[in-house]
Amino acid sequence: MGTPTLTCISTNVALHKLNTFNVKAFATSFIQIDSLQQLKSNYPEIAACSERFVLGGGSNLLFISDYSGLVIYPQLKGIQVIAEDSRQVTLRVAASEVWHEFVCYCLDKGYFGLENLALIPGTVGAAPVQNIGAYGVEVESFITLVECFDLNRGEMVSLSHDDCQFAYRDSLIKRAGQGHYLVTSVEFVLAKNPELVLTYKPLKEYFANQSSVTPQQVFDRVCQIRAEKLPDPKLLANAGSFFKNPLVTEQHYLRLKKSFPELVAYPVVTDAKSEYKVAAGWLIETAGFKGKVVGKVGVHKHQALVLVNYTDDDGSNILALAQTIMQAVKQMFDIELKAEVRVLGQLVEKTKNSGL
């Protein structure tokens, strides 16, 4: 008789310490993955679970109830230089590396490009899924390859930059749905000679009178701006920006600008169309929600894009606040906000068509 296969799947595991909203939730099944070999060895048990979710740093999700499926919690670490010359370096970074720590590592080594993305919470593996971006830079600009384990087929998959089909806070991996792909590593190409991006207004104004600017100065300023505007999840539970900045047609923008001259929006070109990206934080603040407290949850007093949890154990109360905000913005501006945060739990079916 052969040796029985050992499984690392646990049951009824508490998740409140693994989500930055700090809400209470339990996973019916849970597995921590420490290596690719472990992932492959336990794949039959993983595949037997029809409902799966890959949990990274827990910074971009909201549990509104217990999770009835399998939570897969990868802990894959390591940074490797795989190519280098005088102009650039290619790094293979394991998915569970902390994003901000990776940005600091690159700056320390003289690998440039990611300094605008400092202090974004989460892991390296989540970066391509969400196509994280801030202060005029999106991570897709530096990604050449994403290695994934296809949890539906039980095999490794290499996705090139084009394969990932990156879009604003979106990618093929995200659109495939939770529990399809588990990112194992990401390859980045970074410059050794700085090519700073200072187009974002706060950076442009801050450095306007300086003849030369270093990546370290950009990094420091970005950290300062984020610290002033965004609460530290360790001190005040939140998941960062809850909503995406919506895109509107030029005609819609002009109508809004006539009614709201102070409207904050930026022109963008998508599919050869002229559109405008409207600041969701401005919409929420103008609708009267900045600093608003409802029970034990609320909207941050310095940044209306951020919903915060003071002492509430129930994530559905955060969801209810988000829905109230969406309804108010729709009524006032005829704009439908969409959540950047993923909502998980038994009420998800009711919210699939509501932008959440």
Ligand code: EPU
Second form
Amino acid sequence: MGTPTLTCISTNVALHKLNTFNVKAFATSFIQIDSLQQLKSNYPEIAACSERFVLGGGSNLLFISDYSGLVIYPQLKGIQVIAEDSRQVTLRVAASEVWHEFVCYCLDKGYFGLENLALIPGTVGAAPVQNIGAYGVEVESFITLVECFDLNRGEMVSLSHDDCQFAYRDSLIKRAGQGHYLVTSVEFVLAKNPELVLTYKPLKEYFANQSSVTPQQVFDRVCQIRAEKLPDPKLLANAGSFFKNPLVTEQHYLRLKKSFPELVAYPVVTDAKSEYKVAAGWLIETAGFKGKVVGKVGVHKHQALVLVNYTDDDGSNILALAQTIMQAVKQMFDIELKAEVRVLGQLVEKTKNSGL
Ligand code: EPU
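Having seen the form predicted on its own, can you show the form predicted in complex with the ligand?
Okay, now the whole complex, with that chain kicking things off.
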């Protein structure tokens, strides 16, 4: 008789507290990863599960049923300074550090650049996956390297900034699909002299009459704006923006602008074409959904891009509301909204072609 293999995989694990939408869902299998060594030694068992998903802070996903695969839950911690001179510092940050705590750490140490990204929920490892962004800044500007464990091949892989193919709320890691890359650490290069980004209108206006602005002031103002507009997931369950801001052609934009002079959109000019990014919050508000409550779920009263869960256990009701919104926006503006959050569970197949 051989020695039984020690397994770290648990079965039937509750995910209720591990998703900021606070919906009830169970994972058929679940493994917590506390070190790279443990990840490597458990790899054969992980590889045996064809359906798997890497769970970070759970702040950008919606479970619409129990999850029938393996949830991999990294708990990798630590911040290291790996290079430093008088101008800048390079930090290697383990994936499971809490994003906002990392932003506070940097501000405290005098490492600047991330102030505009304060209070974004989630982990450091999730930041490059969807290239988090807010108030005129995207995280990719500071990332030089992303270390991942390739769960398909069972080996470490280093992705340079260019390898990551960052785009608006997107990257190679995200496009590779759930359960392919597990981010283990991220390298950031941050400035020691403040280089403030005040291009976002509400920041520009707020600081217009100030001759000098500090990173701490930008951080404070961003925290204030977020607190006014966005619900704190600890107090009202949500996953931030549910949809991405859609891109439309110039012709489409001009047509819409004629019918809706108040339309909020920004030009996005690339080498190949000229498009417009439309504020999805405006579309949803104009379609009449802002503040709407449907049963135990709804649309946030201050930011229509955010769906909220008052007390529902069942994520499929949030999905149903999202689909109703998508249909209304399609009908009114001929625009197909695409989800920013990841939708996980049995209905995924059915919703794949509807943008969710
Ligand atoms: N707007 C409305 N009604 C609304 C919401 C927005 O009319 O209910 C219009 C307003 O005119 C506003 C404009 O849309 O000026 C833009 O709104 P906001 O500044 O709140 O930004 P957003 O485009 O709706 C994006 C990100 C947010 C990020 C903010 C600030 C996406 C999908 N969302 O929202 O990110 O905090 O910009 O930079 O890109 C997140 O990803 O979870 C998130 C919260």
